[in-house]
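In the form predicted on its own, a lone chain appears below as structure tokens.
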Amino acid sequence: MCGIVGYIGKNKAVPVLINGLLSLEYRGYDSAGIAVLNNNKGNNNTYEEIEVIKDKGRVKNIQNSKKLINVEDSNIGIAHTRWATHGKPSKENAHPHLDNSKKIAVVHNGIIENYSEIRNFLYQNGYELYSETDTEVIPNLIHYYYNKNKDVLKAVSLALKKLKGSYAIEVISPIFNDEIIVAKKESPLVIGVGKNEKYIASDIPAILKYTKDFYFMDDNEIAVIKEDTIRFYDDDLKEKNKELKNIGWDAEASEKNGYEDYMLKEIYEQPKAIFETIGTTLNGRKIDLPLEEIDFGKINKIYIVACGTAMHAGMVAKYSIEKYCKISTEVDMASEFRYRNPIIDENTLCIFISQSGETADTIAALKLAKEKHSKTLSIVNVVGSTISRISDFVLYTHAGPEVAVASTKAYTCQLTLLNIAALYIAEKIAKNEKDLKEIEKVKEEIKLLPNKVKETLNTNQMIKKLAQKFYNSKDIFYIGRNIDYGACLEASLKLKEISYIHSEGYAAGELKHGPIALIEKGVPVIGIITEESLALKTISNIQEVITRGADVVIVTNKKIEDKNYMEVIKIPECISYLSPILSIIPMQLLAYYIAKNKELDVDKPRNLAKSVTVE
């Protein structure tokens, strides 16, 4: 979950270095730090030393560092932006990490999970480690195999078949003043290729400034990166091939763009992010997948795996599935679906969501299902990421970058591209000619969704008055049924994301069982009805909350009577397995205007990091 960063080549390095941690705060902010190779002696040739600065806190407390002034000069360097997991977030834990020589830097995204067993053999070696964090035995081990054998390549190599966990790293060092070392096993990693000059990150936005042209690190490669090459490694040092791919985002889609947080900005993203979503699936009446090779009729149960937002889309798409395809489906989380030996085999099609496509648990269980011959489909938004690699097939949602940590427009980019999936299993099983009008009726429905997401912005001013009223609440409660229930999880996950206000999402149907003890007097309660079959029964529901004194507000496409009802926001009609693509607008809205009247950060809340690549 943290960031990191690197540039070799003919330019400055630091510039580089502090845009691209900036650009990657999302991944991490409790420390963060830069290390170049610093020319001493004043020789043109060959650099002397390494020098780091780091800081706990925000980037910006390295960037008005005054030694920057002393490595201004570099063109060689690595930096880090730190998620803590190893040790509290200080200055003394922040990467860059040196050996005990000072002469190898390293900054690393992941966890060694067998670093204590490391330490101990390092101290047994004569080493001194000196953080309390996992990443502070790579250099050093490294350091401990060059010893050996005086070949870096291959005490890197050596370094990292002894460590068990997750990484990707980026190694510096004077003893090879004119290159980069970086390696990857479970973590992300790319390096973007310009002239006579490379970079290195852990997420495409970071460096899309500079390049469209990248390589996507396999796990257990290691690349040795100069100024003008790039030669990648297995971990087994046998050189191999890779391929250059272009990736067409444009880089004006990861600034903000006027707006003042980038949450605002993809709020507002959506309707443009759906309809190139669409464009690319829908062409006219026909569904373009690239999944003929699925035999669908032989597929008899459907698995839905993701995390956070991602399963709540998964949750609402569910319901379109069965619908549609009449398959079973179940949605589990995937740091559960992995330890719980789940029952699938060749006609099972586990479906895999995640933007980033990086996602450590979701790889983990994509890797379960591979290795029971289930067919296995993501839903991603990166282009050559981890999960979009080993899947065998791809679907790509159309969102553009994503900065913020909490997630809007990828959450309706992957419900709208969920559901045109459904449509085209749906075809290739239908029966009648009933079920494929049905279908049509769907597909001409969810053109329309672009327009009516822009429709739905227009909540803006409604939802900053109810704002300011509720912004001092303890607790937030979301009911609804059936997809309303779905959108109800996902709208409290958004507030409590961002507002550190507690917020519960609730099955209307079940506040009797229990959760009705939490209201009194005052609280709000927000009721989603979109399901025309259980608008009434879920209307019923709030009136017991009302009757318990709670204040009210609906989000509906329906006509609702005024029955005492704080506010009623109205959303635009259309087909009920649609809505939840709508209904979540307001409530994304809600959560931020409500994080802004309680002055937080909205785009990088507390504890909290954008891609979470570690267990």
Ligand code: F6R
Contents of the next structure:
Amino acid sequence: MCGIVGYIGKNKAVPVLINGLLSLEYRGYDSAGIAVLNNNKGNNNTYEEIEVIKDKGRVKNIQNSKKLINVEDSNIGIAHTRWATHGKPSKENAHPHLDNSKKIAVVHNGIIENYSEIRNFLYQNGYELYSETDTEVIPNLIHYYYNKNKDVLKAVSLALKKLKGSYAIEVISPIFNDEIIVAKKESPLVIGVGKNEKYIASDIPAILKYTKDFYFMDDNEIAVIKEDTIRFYDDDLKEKNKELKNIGWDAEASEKNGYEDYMLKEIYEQPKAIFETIGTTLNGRKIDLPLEEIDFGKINKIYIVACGTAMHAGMVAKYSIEKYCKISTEVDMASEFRYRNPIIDENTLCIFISQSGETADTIAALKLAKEKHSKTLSIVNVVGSTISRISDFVLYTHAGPEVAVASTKAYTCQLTLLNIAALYIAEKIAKNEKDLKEIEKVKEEIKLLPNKVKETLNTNQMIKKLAQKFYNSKDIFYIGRNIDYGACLEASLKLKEISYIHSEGYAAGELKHGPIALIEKGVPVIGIITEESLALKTISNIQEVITRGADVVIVTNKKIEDKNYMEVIKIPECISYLSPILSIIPMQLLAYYIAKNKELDVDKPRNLAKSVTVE
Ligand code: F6R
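The form predicted in complex with the ligand is what I need now, so please give it after the form predicted on its own.
Once more the chain from above appears, this time first in line as the rest of the complex follows.
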């Protein structure tokens, strides 16, 4: 994964680099480093040397380094925060990496799959390599080609042609005058434009406080960035034009604004985020989606493909799509879908859900669906991200920047938008008045969601107390049926990823086929019950775990008779297809407070990164 930042301009580079890295730490925090060109310009008005400051561990180690004083006046630099793939977290493996002549510095996000082959090639040509990383081959390869033709841009392009795998790279060198060269393939990279200054980052929030104007790099593009100009090239160095895009996000949205953690802030932002998502798509009684070109009458199958939380949104939405559109809908993990030769064609609609729009598996699955000529629609949060650009159609959730690794507001916005999209499709193919009437009813219910989510957040105090009881547990189970089962999967993922407690989301009726063996005295089991027709059945399953000693908590909007439950968490009434948008709120809070009780870093859980740009 990793995060990269860069700055060139009239101001000091180091504060931009450090701030950018701090905001990108969610992408990895095994080691960090910066490289700047120092300001002692030589006779040819070029910089003379590269200063590198890097260390194992978090960005704060760099931020607190005394060596920063030596480079504080520099106004060109690149920086990196690492999520280790090749080589353990260590100072030697930290980026930036230099070539043997120490004249070329590179930071890299991605994986160079053929790095051993290139290492051998470099050894044969007299180069030494000092780290275990795949990245160190890049500056040396650039140096190798530079020695041959003395043209840096050409050298970068020739080096990139040798690489197999994924990369977003930044290159600085005193050899070339006042510029940063960047390139990308299958790893994200954006360039922010200010007045006589340019910013580079793996994602928008890292540099959002400096600019709202961005270029989104495409695969196989190279850019030469100077203080006042940017030139874009394809991989054969043919110059090309690119459109500058203005991002509507405001900078405050990516700050903590008084909250202790981003995750808590983002949980509390849900009423607004859902409101914004509805506001851009549902006007009065009309659903406005840019999908006119799809002939939904011809669609006979829907696939929803995504990873993690985004996939859970798909699992929940499947029920409403099948109910309202009456089109058979399958949900698949992108990492499985991409390798299983799915049976899809031009009559299949493939929906890809992604907060970041940069998840490697989802991108690969999307490319496969396109190869097979199915219609591709993406539900994405980050404007201009790869998935949004390569799918045939895109719908944006308006969650704003999501910084905490654990996804919360993006998920509830995905669910909201998926339900709106389901109604849009249903309306296009509705066969009778009765269906249309039902659709109108659901639209009205959707508009009530922001207030209901706000009301659900009032469960906060009760959840805090519950977290104190549960935070020492070894296992926690979530059970539910049908649409509540999808909610259980997401509740369980939230808990395990930030609290490191083993947890399972299980279909309530399936528990007795194995996992019930794990239930003993004091094991917390949380039952989610919002699906009216199945409430009694789930209650029976809950009685089975109470009999075996479980401590049961119920999350419900139904009237439920107390049958020895430890707690009943009431959420607002709502039609069952929308209720997972509410039932997940107390579960997000529970995961959050359990992790806080364990004094864990909720925003940056171990081993995880926000945007998974490797396979
Ligand atoms: C969990 C979480 C991940 C992501 C998954 C997909 O809280 O955030 O499971 O949902 O990595 O990421 P996106 O949505 O960016 O494709």
